[in-house]
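Taking the form predicted on its own, here's one chain by itself in structure tokens.
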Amino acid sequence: MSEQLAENIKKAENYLQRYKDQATGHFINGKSDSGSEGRTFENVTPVDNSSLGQVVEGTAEDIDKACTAAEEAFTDWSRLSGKERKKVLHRFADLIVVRAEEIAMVESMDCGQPIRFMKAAAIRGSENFRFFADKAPEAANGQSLHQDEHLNYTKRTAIGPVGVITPWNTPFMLATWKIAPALAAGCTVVHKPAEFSPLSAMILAEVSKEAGLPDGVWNTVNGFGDVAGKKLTEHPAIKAIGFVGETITGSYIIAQGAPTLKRAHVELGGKNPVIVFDDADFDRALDAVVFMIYSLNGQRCTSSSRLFIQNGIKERFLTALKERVSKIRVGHPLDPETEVGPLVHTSHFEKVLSYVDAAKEENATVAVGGEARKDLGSGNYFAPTLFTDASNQMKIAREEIFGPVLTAIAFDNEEEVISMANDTNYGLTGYVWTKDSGRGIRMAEAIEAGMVWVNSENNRNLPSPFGGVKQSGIGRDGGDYSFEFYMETKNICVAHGTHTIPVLGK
């Protein structure tokens, strides 16, 4: 064990002790809450599957209490000027920076993500708050539409209390990405974090209090989707649901919200293609292919899990790729040298492992990895895996594995690869590597996805729209797109007093 790893483990143990000493409860109406029934579930770390403590299991009554608090706080918060909300949200961002080390270490131990990525995620969370804080004063702005005899203008108002349900893969960053624009718009929030990684959500709740958010503006209820999540999506006080997670759950959320005509934004799964043409910048494409599937343990919705490699460079590219994948460092998430940590939970670990058997059954080649790393202890460690000799019809190319697993498929020409790239139920992202600018544009327009990067890995631009098509979701995050979701638009028409009004009964 390196000196740095030992030091990080000691620091993390200090941060985590509070969760072991006392059950992690809810945060409702500005106060810690132990729940209506006091039932708890155990939260384990994927590092060695030991306990990180107990978490209170939210009930329908707990959700109702949180929704009522959000509803009662909505009027005052939504009427607060955008300038004042901006000040509060900037304080929020400052406090995230102060606690960035704690957030990163708690998150690494809770969900298994390497500390090298979680440090950046904590800071990105603060940037999310700063970006939307700066936009808060203009959130209500609309358009001015002048005609000869009327003036039409629009303005936006906060939609009301909203529910936010976040996933377990990068829980802190994704919570800020969803909640910051809601608060900037003037909405109040009920947050249900994923049961596999709930700890950083409580840090956010504490920060909300310290930053000066009024009681009831931010509420957090832990628990499971079939009880707490279902009640939240059905609750009449909640006007919109922002969800990030798997496609099946997203369909349930839409159905559950339908009776109350609840607005839903669901960002779901992906089986994203990365297409490398013969003329691509070889080294840059190789770096991007490796990064976009093996970073964050492959547990990211935008990972490029299907590699389409043109036949002219297939052998050379796959040889280099095998070497790189075999050298990826798997280990303890708090080790600064670790590039892939343990998968979030034993159930997910077993799911990812099952795809190795599926690959073999369909006669794909397990070129690298494909096995549990039992030499690293009792945690959920899985060797970064590369499947070759695959077709686009295989299970490993059709289903979202959500782990450090890449499936390589050969192609001959542009027309063929467009057909294969689009032959999927998903449509979140696509990546294209070519030096031919015209081809890059053609491919970007032809790929059925909400986002396409040409000669780049996933590089986020906060004002740009983020979201997918087909079974990858409905709606967009980012910049003004977030406000369109969290706000209602009102048109106001004022006559100049000169137009002719139709006359009846005279």
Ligand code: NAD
Given for the second form:
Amino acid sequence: MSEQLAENIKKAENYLQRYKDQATGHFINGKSDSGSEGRTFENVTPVDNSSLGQVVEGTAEDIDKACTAAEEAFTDWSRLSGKERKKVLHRFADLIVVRAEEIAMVESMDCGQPIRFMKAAAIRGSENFRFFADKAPEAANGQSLHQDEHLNYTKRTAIGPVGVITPWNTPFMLATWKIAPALAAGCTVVHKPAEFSPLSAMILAEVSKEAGLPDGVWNTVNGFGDVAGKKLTEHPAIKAIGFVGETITGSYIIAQGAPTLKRAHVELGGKNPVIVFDDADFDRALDAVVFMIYSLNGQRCTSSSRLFIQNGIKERFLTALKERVSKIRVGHPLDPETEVGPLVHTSHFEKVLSYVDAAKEENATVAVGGEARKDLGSGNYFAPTLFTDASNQMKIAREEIFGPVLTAIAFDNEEEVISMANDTNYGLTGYVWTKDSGRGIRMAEAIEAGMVWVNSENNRNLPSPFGGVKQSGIGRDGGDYSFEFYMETKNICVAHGTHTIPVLGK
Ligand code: NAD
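Got the form predicted on its own; could you also share the form predicted together with the named molecule?
Following is the full complex, with the preceding chain placed first.
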């Protein structure tokens, strides 16, 4: 064990002790809350599946209490000036930076993500707050739309208390990405974190208090999706649900919210293509292909899990790829050297492993990996895996595996690859590598996805729209798109006093 890993483990143990000493509860109306029934569930670390402590299982009553608090806090928070909200949200960002090390370590131990990525995730979380803090004063802005004898202008107002339901893959970053714009818009929030990774959400709740958010503006209820999550989507006080998670769950969210006519924004799964043409910048494309599936344990919605490689460079590219994949460092998530950590949970680990059998059954080649890394102990360690000789019809090319697993498929020409890339239920992202700029544009326009990168891995631009098409989701986050979701637009029409009013009964 390296000195650095030993030191990190020690630090993490200190940060994690409190979750062992006392069950992690909810945060409702500015106070920690141990739940109406006191039932708990065990939270384990993927490092060795040992306990990180108990977590309170939210009930319908707990959700009701949180939603009522959010409803009562809404009027004052939404009426606070944008400038004041901006100040509080900047304080929030500052406090995240102060606790960045703790957040990164807790997150790594809770969901298995390597510390090298989690350090950045904590800072990204604070950037999300800063970005939307700066936008808070302009959130109400609308348009002025002129007619000959009338002036129309629009303004936006916060929609009301909202529910935010997040997954386990990068829980801290995603929670900030969904909640910061809601607060900047003037909404109050009830957050339901994923049951596999509840810890960093409690740090956020504490930061909300310290930053000076009034009681009831931020509420967190832990627990399971089919009880706490479901009740949140059904609660009449909640006007909109921001959801990130699996496609099937997204459809439940919409159905559960329908009787109360809830607005829903669902960011769902993906089976994203990366297309590498013969003329691509070989080294840059290789770096990006490796990064976009093996970073974050492959547990990222935007990962490029289908590699389409043109036949002219196929042999050379796959040879280089195999070498790189076989050298990826799997290990303890707190080891700064680790590139792939353990998968979040044994159930997810089993699911990812099952695709190795699926690949073999359909005669794809397991070119690298394809097995548990038992040599690393009792955690959910899985060897980075590359399937070759695959077709787009195979299960490994159709289903979201959500692990460090890449399926490579050969192609001849543009037309063929567009057809294969789009032959999927999903449509979140696409990536194209070519030095021919015209082809880059043609491909970007032809790929059915909410976001396409040409000659780049996924990079972040906070004002840009983020979201998917087809079964990858409905709605967009980012910049003003987030405000469009969390706010209502009102049109106000004022006459110049010159137009003719139709006369009746005279
Ligand atoms: P999941 O759908 O199983 O769970 C997500 C959240 O929904 C959890 O908090 C869960 O408790 C809750 N939930 C489950 N059933 C519910 C119900 N009936 N009502 C209300 N809430 C319910 O997803 P996951 O396994 O935690 O996350 C992985 C998935 O998230 C992958 O499919 C991934 O692609 C997707 N994801 C998408 C994006 C994106 O931006 N498109 C980003 C990250 C992750």
